[in-house]
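Read the single chain below, which is given as structure tokens and is the form predicted alone.
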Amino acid sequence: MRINRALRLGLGALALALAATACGGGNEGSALDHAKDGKLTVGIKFDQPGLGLRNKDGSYSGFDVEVAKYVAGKLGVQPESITFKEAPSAQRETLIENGQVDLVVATYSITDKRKEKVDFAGPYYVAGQSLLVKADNTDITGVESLNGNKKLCSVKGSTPAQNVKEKYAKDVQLQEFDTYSLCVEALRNGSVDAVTTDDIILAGFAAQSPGQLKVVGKPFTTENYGIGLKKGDKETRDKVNDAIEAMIADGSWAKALQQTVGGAGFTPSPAPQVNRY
């Protein structure tokens, strides 16, 4: 009966440890805890061009990831001691809460819904919502110009396809892929007409195909990109904030942003104002 006993008391144990690490899913501790160890772990965009985009050899580039690199160095983590991840729009929110990244810096929009679940630092760019269209189209030269049944790609999980349909052209289809890189396959072999996300990640995008694909229309959003983390973890969000305020005042931001989308012909952003949300 003790052996009995024992090994019930043994198995509730491990089942008991195995939930916790299943609701979990990552490491526990504070951004700053891991900072202090010398490691970070931080969500970005995997197929973003001038963004967040890993590339073939396996390395990494873009805006949003000089942007991580600095506010990692602020925070003590070299370079090399970053680990990427890919963070899907979907997906940014529940990388965070399960611990599974310190930070998310992916074009990620700061949204009053979102601060129900995760804390911002920023914001580190504002960008504006525009349309990616093929070059030689001519009917879609603007927002306005979706009405009439034609087909929009975004992505799952983000705000920019939803906003169209209920702010501009009501009878816009919508059509949404997991990734911006998909969309734009479908923009390519005709099966969308437009996609639309915020004119910077479009540049990227339009940059990388010259002549093949241009933005369209004035932007018709603000879209204010915050490093995300974990809610209520007000110490790891002040020193971001701290960091990016750096990176503007000593002409680091201005610099990797020209070096990351300024040859798109993309005329970027003035630096922005950080809030303390």
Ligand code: GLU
The other form holds:
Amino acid sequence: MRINRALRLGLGALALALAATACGGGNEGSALDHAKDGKLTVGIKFDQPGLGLRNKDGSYSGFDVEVAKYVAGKLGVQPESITFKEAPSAQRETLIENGQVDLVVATYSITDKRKEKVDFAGPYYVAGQSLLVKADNTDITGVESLNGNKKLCSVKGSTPAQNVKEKYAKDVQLQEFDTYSLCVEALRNGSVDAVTTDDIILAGFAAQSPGQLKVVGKPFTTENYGIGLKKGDKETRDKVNDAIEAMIADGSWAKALQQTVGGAGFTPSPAPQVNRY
Ligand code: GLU
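Right, the form predicted alone is done; let's see the coordinates for the form predicted together with glutamic acid (GLU).
Full assembly next; the chain just shown is listed first.
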């Protein structure tokens, strides 16, 4: 009897879970439908200074935020009508697939693996994987010097973590957290020796605490940042690509980049060419 009841409860829970997945907690309709209603939900990072940051007063800042606002504007959506939702690295595909966000603008590299689940407009920026260490560290000078059991932090579901696993895992101890700000905290308190991700992200953290952290070595991958959207939604992808091209052409792109991540010793990459696939 008791088993029966447990089984019934279990099945009930499963049915609820399936129903929740089916509607995904998201809105019906495409990104363009939502934009026509004057609203958009955009996934960004909440903890990456210079790129996607939720400020103490509840406002949002960073280059990804500026790109999101510009693109939304071209789709007819006012900045105040954008709902920003946190999109941690490992959740980005799921958020798009479930319809919980219309777009993801979150230091999101275009990869073939991700393209099995989502589509990308862009690229709107080209970054490269690099390393962040404490300013007084002298033994880590680049990716080769990670050998010798160094503790390296990166983020679950990110391309840098994947790259380290594939290429350097034997020689480094990789620790994976959910966000880069947790990695940076671990670096500060000495529980890891280095943090790895894209140079532009690391530069943002270094700029936040001058003289305490530094980016070392040359970038050792190419990360094409795309705007993630529903797979197969070509109409939205074309419109978002048009917006990225316009942002580059009218000077807003360079201005936004300079105001958010420029300065403090970091030279951003030049504007990329949008790839219409
Ligand atoms: N661009 C890389 C990626 O998409 C690293 C940055 C991130 O995790 O947001 O995985």
